[in-house]
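Next up: just one chain, as structure tokens, the form predicted alone.
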Amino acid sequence: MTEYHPVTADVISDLAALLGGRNVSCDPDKLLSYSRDEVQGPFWQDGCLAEVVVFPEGTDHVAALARYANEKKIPLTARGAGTGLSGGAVPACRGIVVSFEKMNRIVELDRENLTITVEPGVITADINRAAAEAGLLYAGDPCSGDASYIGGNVAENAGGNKVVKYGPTGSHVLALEAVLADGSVTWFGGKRRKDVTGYDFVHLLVGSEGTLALITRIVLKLLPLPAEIVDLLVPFPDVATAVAFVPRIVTEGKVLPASVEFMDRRSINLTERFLNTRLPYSDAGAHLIIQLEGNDTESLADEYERIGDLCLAHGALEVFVADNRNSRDRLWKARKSITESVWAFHPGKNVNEDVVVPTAAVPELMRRLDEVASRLETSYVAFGHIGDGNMHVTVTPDRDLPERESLLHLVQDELYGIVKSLGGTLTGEHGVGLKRRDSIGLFLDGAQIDLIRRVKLAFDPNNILNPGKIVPWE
């Protein structure tokens, strides 16, 4: 295990002096605050607390800050909104967090090469309505966006709601400004969709968990906004009806949606409380949200009619269309907040997993989570990405269980053998982190995990980038 030099009063004085004394905090409210994400409950041991937190406001800053901690040998642990869920920037090793918060800018919108330069800083919705207003589309559409960080969005290869068409977010992401850990500043990529030149290291970077290098700008990919766009709420049944239509949207209907998103019951009904709100057919067993997208209406409404007449002529109970604005968000606002609306009336410890298996294997993946919670006796809450087979699961035992935290581990266990049975691993977009590290061989084998470790080294040779992520180190 790496050695670490403490963060000292005279380090805090040299913070001050690189960064400006304004940039620099050890207020202990903050400390606290910055050294968690939105994972709920201990998953790990206590102990996971900044010593300090600095904010830096460009290149310059970041540069000088790793070129100072690898001389000392501090943990730098990079942080954006905190809206993460896997413990991806809880200071494993204490240290100093780098808060992204104040480089925050859009740089540049280039219209002619179809890409928007930003900094790791910039609200992902902020992104969104850019390129919206240049009549342009960022297709990155995490739930979080309102919130989240595009340099969250990059070290976890977030994914969202269009990943079925338009792919995750390392899909968008041409060039990378990094700053590596010895504060040498280099960029990977550029506004090309074609390098074959060395390695493609704008890929590798992405989803690291920021355990490479601290990236400093992003350029990310542009596509022409689609002239309209429509989304079907689709209520069945049960569970297994909706599952099973899924591939009929591609299949049969000869359309590749936007989205395709999927809602159980007891998450529909549990975000209708929260919001104070009620769904079409909301004692279903289950809900899809198709969107659509096309730039000519009659097209756009010929291709809905379709899928909506298919979707009948497999068990759905009815097809709502959603085709102006407001009733658009109020839907899209409801799948956003189940997360929100879960951890409201289930607070405390739960297993929040975002799981992913091959897109056929849903079926039998929610099959026997069914009968996992059956036979244990507890409750879970499903939803999410169904086009792209990333499930996120929730089990919600009583709180006041006695052996809530054994049958949680339980639960777990036997989610992660029925996800590698089926050919899936253990996280699509969350990221491994802390919160899943010491599962992570259950999924990849020694080689692999050997081969991580090796890679971290040649970019982090003293490991003091997220040290203590994504696999265990001795």
Ligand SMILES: Cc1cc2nc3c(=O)[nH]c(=O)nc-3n(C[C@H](O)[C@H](O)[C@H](O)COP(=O)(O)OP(=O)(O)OC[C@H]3O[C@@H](n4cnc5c(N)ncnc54)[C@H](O)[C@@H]3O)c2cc1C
Second form
Amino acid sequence: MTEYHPVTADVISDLAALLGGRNVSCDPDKLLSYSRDEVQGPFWQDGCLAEVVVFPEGTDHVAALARYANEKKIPLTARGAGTGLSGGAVPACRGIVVSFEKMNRIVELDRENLTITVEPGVITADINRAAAEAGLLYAGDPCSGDASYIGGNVAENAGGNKVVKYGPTGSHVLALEAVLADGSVTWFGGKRRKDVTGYDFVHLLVGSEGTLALITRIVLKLLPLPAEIVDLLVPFPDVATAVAFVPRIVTEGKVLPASVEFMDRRSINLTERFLNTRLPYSDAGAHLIIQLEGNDTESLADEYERIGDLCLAHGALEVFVADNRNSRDRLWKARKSITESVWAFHPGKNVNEDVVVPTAAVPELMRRLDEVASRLETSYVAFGHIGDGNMHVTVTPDRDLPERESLLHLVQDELYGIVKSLGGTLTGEHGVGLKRRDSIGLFLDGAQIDLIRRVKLAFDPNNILNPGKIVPWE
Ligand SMILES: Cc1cc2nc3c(=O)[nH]c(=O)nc-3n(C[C@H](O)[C@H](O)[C@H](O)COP(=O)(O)OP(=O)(O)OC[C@H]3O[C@@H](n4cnc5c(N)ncnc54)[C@H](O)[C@@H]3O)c2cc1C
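Could the form predicted in complex with the named molecule be shown next, to go alongside the form predicted alone?
Starting with the chain above, the whole complex follows.
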């Protein structure tokens, strides 16, 4: 167990000298709010509280901070917008929380090289907008994109709604400026589409959850912005029929959709209640949202009619076409509000998971979950990025049981067991962080866990960068 230096009054005044007094806060309310992310319930130990929060304004500040913390051996936990769902930004070993909210500039949009260079504190949707204004697409699209920062997206390798066509955040990252644990500043990658010079450190840092380096600048790839988008909302009588249809979009429809999202009946009903709205066929067993893109109205119409006919031929109850901004926004608002609606109607402790299984195994996953849920007197809501087999499963107890906490852990363990037996994995996009750290051994063997520890220590010998995450250390 690493011994850390406490944040004393001397440390606070040193930090103020390095970063400026306005960029250092020990305000108790701030310490609390900057020590939490969106994980609901006490998945972390008590006492994961920042001792100080700092707000660097540029790479030079971050470098000075890392140099200092490394010398003193004080933990540094990077923080984006705190929308994480794994306790990744929670300071597990206390110390300094580094908020990137002041490093929020879009530095450059390069139309010749089709890149956008940003600081880590830029809100994801602002990058989507800046690219669109230039007639280009930044294809990262997590459901939290109106709030999350790009630094958090890169550190988590965030997925979202367009992974099926464009890949997760890491597919769009060409280069990263990083501050290493000892304060040195380096660029990994560049504005180049190919690069096999040495190891691929860019994509080692992507998804490293703040444990290997502090990311201070990001170069992202831009793509052509499709002129037309259409969303199909397709109710199916049951989960198995909906899931079985997904590969047909490609194999028989000959189309690579931008999104294929899944919502089970319970998630539709919760989001309807939350938004006080009604979706068509909300008593159907499952809905798919299929998003198609194109540049030509007629050929896109041909495509969506073909996919619509295919849906009806394979058991869909109906096909609703959202081809204007209003209807599309309404549909996506319903999809993006599911997480919040679960929290609104089942506040406090629930199990909110992010498992991935091979897509064809989703019906079996849900059949076995039904069995566990009824045996343990719980209900679950399942929705997510079915095009990638990435299901968000949220389990809540049916009644207020005194032992609900341990019950939820039992459900979580059973779920992980099922996922593993189906060839799946622990998390598709929310990350391991603190919340899933102690379960990683179910999915990775000892050799891999040992390698993670050794890579971490090669980057960060004093174990100051977001310590206590991803793998158990004691
Ligand atoms: C309603 C809702 C919907 C969501 N939908 C999606 C979704 O569709 N897809 C998806 O992938 N996720 C989703 N998430 C989860 C979350 O939004 C993502 O994980 C997001 O990438 C986190 O970004 P953030 O800025 O909030 O990061 P934080 O939560 O603040 O931090 C996340 C991790 O990044 C590290 N970090 C942050 N900045 C840096 C940096 N500059 N350098 C190094 N490390 C850093 C932190 O240490 C931490 O480990 C959702 C969350 C909510 C609440």
